[in-house]
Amino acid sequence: MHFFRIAAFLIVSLNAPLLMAREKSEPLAVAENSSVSPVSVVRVNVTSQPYDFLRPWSKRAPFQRRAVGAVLPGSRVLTTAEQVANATCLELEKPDSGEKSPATVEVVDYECDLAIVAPCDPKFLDGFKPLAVVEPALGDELAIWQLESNGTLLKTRAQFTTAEVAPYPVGDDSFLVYRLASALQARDSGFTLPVVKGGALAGMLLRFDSRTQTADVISTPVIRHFLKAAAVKGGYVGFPSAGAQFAALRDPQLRHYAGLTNGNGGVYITRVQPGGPADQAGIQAGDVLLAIGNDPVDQDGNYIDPHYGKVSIAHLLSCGSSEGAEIRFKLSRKGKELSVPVKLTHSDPSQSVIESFSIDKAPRYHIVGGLVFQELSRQFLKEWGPEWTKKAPERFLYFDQYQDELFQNDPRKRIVILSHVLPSPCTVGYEDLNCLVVTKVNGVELKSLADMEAALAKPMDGFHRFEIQGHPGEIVLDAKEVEGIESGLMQNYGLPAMKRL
């Protein structure tokens, strides 16, 4: 189980009945020249071309795709980071006249899915209008802007029902996002765009249900996060976390349990991430939190939040602080009250034993006589498609499901294994063998796969012997033979390279 932000999600409903498009006498969306007034959104044009994971010393067919930026002070223009994710080429468009420039990334956090783009020409942006930043209230109606094909600026309507904290679609990361309720349409800008309110910035569409005609939207809080940490000149950090896991404490026995006598309010933490911001302070596994601050925190694990009621305390650590800042902690350990300073990190993704998103890097591989040698990681697992989750190895998955539990105390750094065998002189025999996980090589202990090297320079009486986990527990191959096709297994499977480390 993964060291998630401390989350619990609820839904805040309006009090007035929503009152839907249809029911209203004027269009869903109007539609105008961009000329009419200065213009403040682009086209953002992708091409991308991911890697393989299946085959790592590989891309797959490269794809385009388009998207509106919003267009910010000092020339940049903010869109999702997974609309520049595995770029091979980037441009922005002038929506009216169709001049483009080429563009750079400058800042990307695929945890809070947002990305700032530059143009390579400094005054390809002159004359736009950037968008100032604001924060709508619950009820509002907001518009959503996309571009014609002509360019023609096209506002589709969209009313602001709720606000909860729910997952972002590449990490494992919870963030607020805004519930909005329009009638979108498809258009040649697909589904990268702006949310407006009174010609001001109030969020960035991140994903549209056209069967609810429900918009999921980044909201204000983490877009003015983002910006804010993009600004830092030391360099970009991204959003805090305390490291630690908590339940709902609903049931009487378990408040009886963890000596809670008054009160109805409270969490119960379940897992502290060893090291983490909460481990450091000195929280433990059956502590109570009552309250971050001055908020208290109730029984679910919300808190109030002035501008969208009741909201989980995910948001107050992520948006409500930075990294670096200390704030404190109101705990009950089996009836005493404790009050204690937590000093919030940014959890780096890329620091687990399996990375939960391996996006414009490519992954590391070695091969040797035919057996392809990887790092489990969660974009390997994302290879057997949008239901991965049921699809993959069931090992595999169990492993990136309970990895913080797992190898709490194990000194590995990566989990190696075998993804599958290309047939060859060298392994014949074993061409079946495909997704098990490799302990050691001729003796040595896989730590990551970096060890690998080390490890093949020593064959074992002239074997280089490989210890798995599962049928048959060892693989063998004569060293001699291995070295002797690697010109034949290169050209044989079109490899670039044996090994990228």
Given for the second form:
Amino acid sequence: MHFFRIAAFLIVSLNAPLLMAREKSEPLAVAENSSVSPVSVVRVNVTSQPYDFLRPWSKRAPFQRRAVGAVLPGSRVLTTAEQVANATCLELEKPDSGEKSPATVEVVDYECDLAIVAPCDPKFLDGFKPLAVVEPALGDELAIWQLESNGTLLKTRAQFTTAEVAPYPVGDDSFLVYRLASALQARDSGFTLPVVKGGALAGMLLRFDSRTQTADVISTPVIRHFLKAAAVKGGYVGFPSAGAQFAALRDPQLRHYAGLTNGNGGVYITRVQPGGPADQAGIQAGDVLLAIGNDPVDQDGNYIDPHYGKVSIAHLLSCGSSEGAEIRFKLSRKGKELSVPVKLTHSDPSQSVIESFSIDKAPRYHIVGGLVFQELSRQFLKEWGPEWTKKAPERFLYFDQYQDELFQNDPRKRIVILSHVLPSPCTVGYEDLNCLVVTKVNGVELKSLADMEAALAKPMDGFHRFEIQGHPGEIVLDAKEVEGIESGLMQNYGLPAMKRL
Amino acid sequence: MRHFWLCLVLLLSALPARAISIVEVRKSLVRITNTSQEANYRTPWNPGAVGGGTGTGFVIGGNRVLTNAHVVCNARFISVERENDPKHYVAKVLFIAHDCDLAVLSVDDPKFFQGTVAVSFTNQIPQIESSVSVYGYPIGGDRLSVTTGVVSRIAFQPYAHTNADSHLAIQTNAAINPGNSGGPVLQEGKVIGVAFQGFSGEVAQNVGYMIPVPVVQRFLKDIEDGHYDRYMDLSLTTFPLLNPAQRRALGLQEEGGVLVGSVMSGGACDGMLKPGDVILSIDGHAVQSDGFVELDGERVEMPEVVERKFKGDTVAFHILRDKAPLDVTAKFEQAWPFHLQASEYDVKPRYLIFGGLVFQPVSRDFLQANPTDNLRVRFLYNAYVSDEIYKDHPDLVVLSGILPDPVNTYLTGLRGGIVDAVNGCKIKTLQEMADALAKPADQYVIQLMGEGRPIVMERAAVDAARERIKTRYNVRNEQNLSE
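For comparison with the form predicted on its own, please write out the form predicted in complex with its partner chain.
After this comes the whole thing, all chains and molecules, with the earlier chain placed first.
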């Protein structure tokens, strides 16, 4: 049902910009003088095909999207990670001649939403003028670069109004974004576009709200950090963090409780991720963070950035140093000041119990006699459509939102679920079971779906026993019958394989 | 003016082939007008809004009037009238059973009952397709209305009054409208049920429900000792045993039996049955593999056996545990005590105000008045029984609101959180919270569930703010701890 709605939505969003473009013969945007040669950008054409997490053995219908990528030194192109997500076919296209080259994703980081794409033909970008990266100042007039369908470069003015830390679209991370005010029009390349200052790259457009004419832009410090990490030999490692959460410390009663007697800065540490950098440095929940390095932290968790002014310390931690760097935290604990070195590291999202995103990866599944087992992921929950946070099974939403708290001391690496049942002669009476947590199979605890295979190798008295958390407790299949119907089941439901691990 | 009916439903009546005379029925029929006051869960210190409506009742033995609980719930003033008597008489609720939507009224003035005829009940469930007549005052009219139809279906149905109970109900196609609630449904001159709910025309056509005689009789028997003890409950879940492999694995040779999926701690079967047991029979009635039993010649769901039980009764199970047969007997000591998922009536909302922070226990009524997107609150509410949340949190005490004042001005973002501890003491009930906040201390540290910042309230500041907040926000009492 909801698949249909998604499809309909896509059609609308693809068509609308074209209609708009036709209606407005006079662009609202003011083009800069067009003396700059347009050979610093290419089209990035992508065919995407995500997996269907409700039928994890199959993929959804493929769809195309286009973007404008920024040409970087070394015959590389910078675009957003979302643009290349689940790509099955990736091409670069020259704006003027329309010449195309297949391309590959060299480095991608979904958390900061950036990707480096390289053409398969190494000479494809010869003659292009690579863009340098520049850091704009608040108030600067920037330009957002688009391509007309005939290849002409369209530059729309944009005023740089605000720099602040905000959530990025994939994953749970927040990084510095630039907010621009701009009357940007829709073109056939969507809103994945370079932002330029004086002929140098000043950001990549992250999202554009046509109603408020506000553009959110991936900021230069994030791009620089990404490019630097991408150049490191030995593999890309994502952005560092401290593994701690904090709350504002404006409340005088809370300040008093935390042992602060004077001053008005500092934030209250509310959570320290077990085993994370802050934990290893000995920082505890209830400590007050007063300064990072030489930068004092104010009562809301901001510091004074030399370039952008008041900005959240999240930016200082993610972009102010590199992976593995050591940085001093000045703390107050029960009124006593202390200073500890914290070694910032990247927290790998694929290590969380419920993954916040599953892109370019085939979902794991295991079908036993018609019972479909999977690992719980946020992507699975997102299959409930645009309103998934309200419509997906509430227990799983709760697990996802509070996973840090719920699974902190849980030996499980993943939550194995019985997602649904493909009715078969083996599953009579189980047809309506769905979205249940499976804890054990044949007495073996499931730490992830990978444990299922070994557990199934040892049936108990000829039966496979699946222990369900809560009602109905346990369900049973006949091991021989399961084996016997396998080929029939695959044929009946068109399953390419009974498992993918 | 509101006319009572539930969930878009109402009652219907039909003229039986050999009806008692309309004159007889008129003598027992009562029109009820209730002025009610609904509890206010949004500003619980305020008395609720006054409303009301009309419904139907009928005279039963002992100079009493039987009607629906939802006709006379939250009553502040009830008046009753009879056909052809212009006088309005004052009535009082003698007993009210929200779980089966029935109530018994008394009328002080003995003149009210002069000339009335107590109706008699049939002893059996009517046959499908037999005709029935519904008597009452639909849409508030003050003259008797009669509709007729047939018995369409007899099955377990949710009772909309509490949103949490299910009992046997008889479905009929006779027109049922607001105001019919509490009226008698007759067949061959005897009452076969009490009209109580139906669907609006937008949902379904010609679907009305009556409370059948066994449910009415159970209620009247329960109150014989002067107290309504409520329905007893097995407090367990069962899973049909339709899968052949599962049946073999459980050692089942013959037909029948259902699997015990979960047993709620504190319920009647706690310690007697456990998950994995197979219930083969209940009180001697064989349990079929889909969970039905045969009772009085009808196939009914297993809990129907328990429907006729009273506090202090027992229920006998023949079960299979670890492939060995076993007989166990469970005793009903008390009705299921946790009804936070049920709509409640005739209670005062519980709350506690401390430094302008309003704390309330989560309940169906609370959530209806204070809808929330807070996933923790929603999940713990919905999983309250299935995950036995009640064991650690008989009350889920939530910071439901903040009456802004300098003492709490930095706490606005914390609204909606559930209280975990006060000054290090875990909080299980609103009463415990009140006790913890009454203990002398310089400051009160209220930790909400999850890993956020604590709320710190200094005693002196709270004391200084008390009268100011009470006056500004018109709060007469800072707390109500009992319903």
